[in-house]
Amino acid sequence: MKNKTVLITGSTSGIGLGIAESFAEKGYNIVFNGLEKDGIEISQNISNKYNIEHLFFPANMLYPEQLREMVKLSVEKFGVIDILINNAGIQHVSPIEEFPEDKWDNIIAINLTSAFHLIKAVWKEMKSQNFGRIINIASAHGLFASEYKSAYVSAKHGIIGLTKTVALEGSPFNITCNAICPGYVKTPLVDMQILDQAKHHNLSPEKVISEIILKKQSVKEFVPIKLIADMALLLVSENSTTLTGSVIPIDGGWSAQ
């Protein structure tokens, strides 16, 4: 049997990097995508590490056209894509009031708007085949709210939602949509907002870890993103077809509370 596809959004950093190597590590062929410079090395070495074929798209989540000819070239190379996982999303941390309103619309974009569009463009191929795995990486922002980030929680809100409708549009077609939702992991994005809540409350960035951070968190540890890349990968499975429109936190206890 061939090995299957998988699309990932933001895969050449963070969270969605660790996913795209542990999904090459079992033999998926990967779409990857960033607008990292060395996105192409990148992902030329994941795929000479682990022997797959690949892809490389530097399509910009803003947009929905470039997101559509990813699709297009990727089906025509691969003849379907398997698995879409949503992973490509910016933060900006700002009081409402000063909030500016281009941050706003590009959060919204990015982090939301982007996966509806790309989960049309590969609805018809995974219902053709009787088979799809969608995975939304959402956050413990998707569940509770925190402040002076207005654009990312209702973003991240709204991809709960957005999961839940395709999960039951899907069922028939054994198309599955789950989102995850991490607690704080150590990437680019959370450096950027360690160095952000230090500037706004005068601490230093150490302080901003214990006292801001992870304050919700019960463990005061980042999350892993090789534990949410192995939930990713039960999400994905032959046998996962009754797990759908979950939404499941690895959030070190912080919806435990």
Second form
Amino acid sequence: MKNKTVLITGSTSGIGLGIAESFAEKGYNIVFNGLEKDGIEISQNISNKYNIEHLFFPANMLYPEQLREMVKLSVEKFGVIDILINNAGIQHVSPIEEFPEDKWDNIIAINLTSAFHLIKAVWKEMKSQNFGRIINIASAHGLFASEYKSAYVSAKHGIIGLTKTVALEGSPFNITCNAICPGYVKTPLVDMQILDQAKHHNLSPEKVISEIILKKQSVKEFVPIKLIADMALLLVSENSTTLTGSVIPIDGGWSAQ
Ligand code: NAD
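Output block for the form predicted together with nicotinamide-adenine-dinucleotide (NAD), input the form predicted alone:
What follows is the whole complex; the chain from before opens it.
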């Protein structure tokens, strides 16, 4: 049987990179994406390490044309994208009256609208082969709000709505769609918040982690990337057809409160 192909946005850093490595270990073909300057080397190294086929496209989530081109070239190489993981995301933290309008627009475009464009672009091929697996990396902030994260919380709540709608439309064609909602994961996205908060509150990074960042989680530990990757592998299996439309928190008990 031919290896399946997975396209993972934002897969040259953090959670996306960890998911890519776990899929590479299982022999999937991978379409890498991300804006890291060393994206070519990062993807080539994983490809060499696990002896898999891969492509790397630095398509910018802000531009739908680039997303469609990435899908077109991936389909030309691999025949079909069997699995789509919408993971790319950014954050900006600011009170609403100072929230920059361009940051709002970019967060909605990158964290939400890009997922719509990519789902639309892969849909026809998934439908015609009667198999597709779509995972949206949402967040605990898709279920709960925090102050000063208006755009991020809106985008993440939005992607949960998109996940459920796509699950309903996909079920006649064995296309599943699920959202994973991590709590805090130690990645560059969170490292930036730790540094900002440390400066703002005049606290050490360690104090920011224990007193601010992990405050809402019952388990006072960052969520391991491997746990998210393992969940993604479960969601894409051949026999997971009835596991669809689910919103799955992996959040150290945040949503249990
Ligand atoms: P990260 O900063 O390590 O990685 C983000 C990736 O997205 C990078 O590869 C980056 O290049 C890419 N990206 C950003 N803007 C892009 C654009 N315009 N076009 C193309 N790629 C772009 O962050 P992360 O923590 O790994 O975040 C991954 C996802 O997980 C995001 O959707 C984030 O909201 C979500 N998430 C993160 C946490 C956390 O605590 N880190 C928690 C819950 C959800």
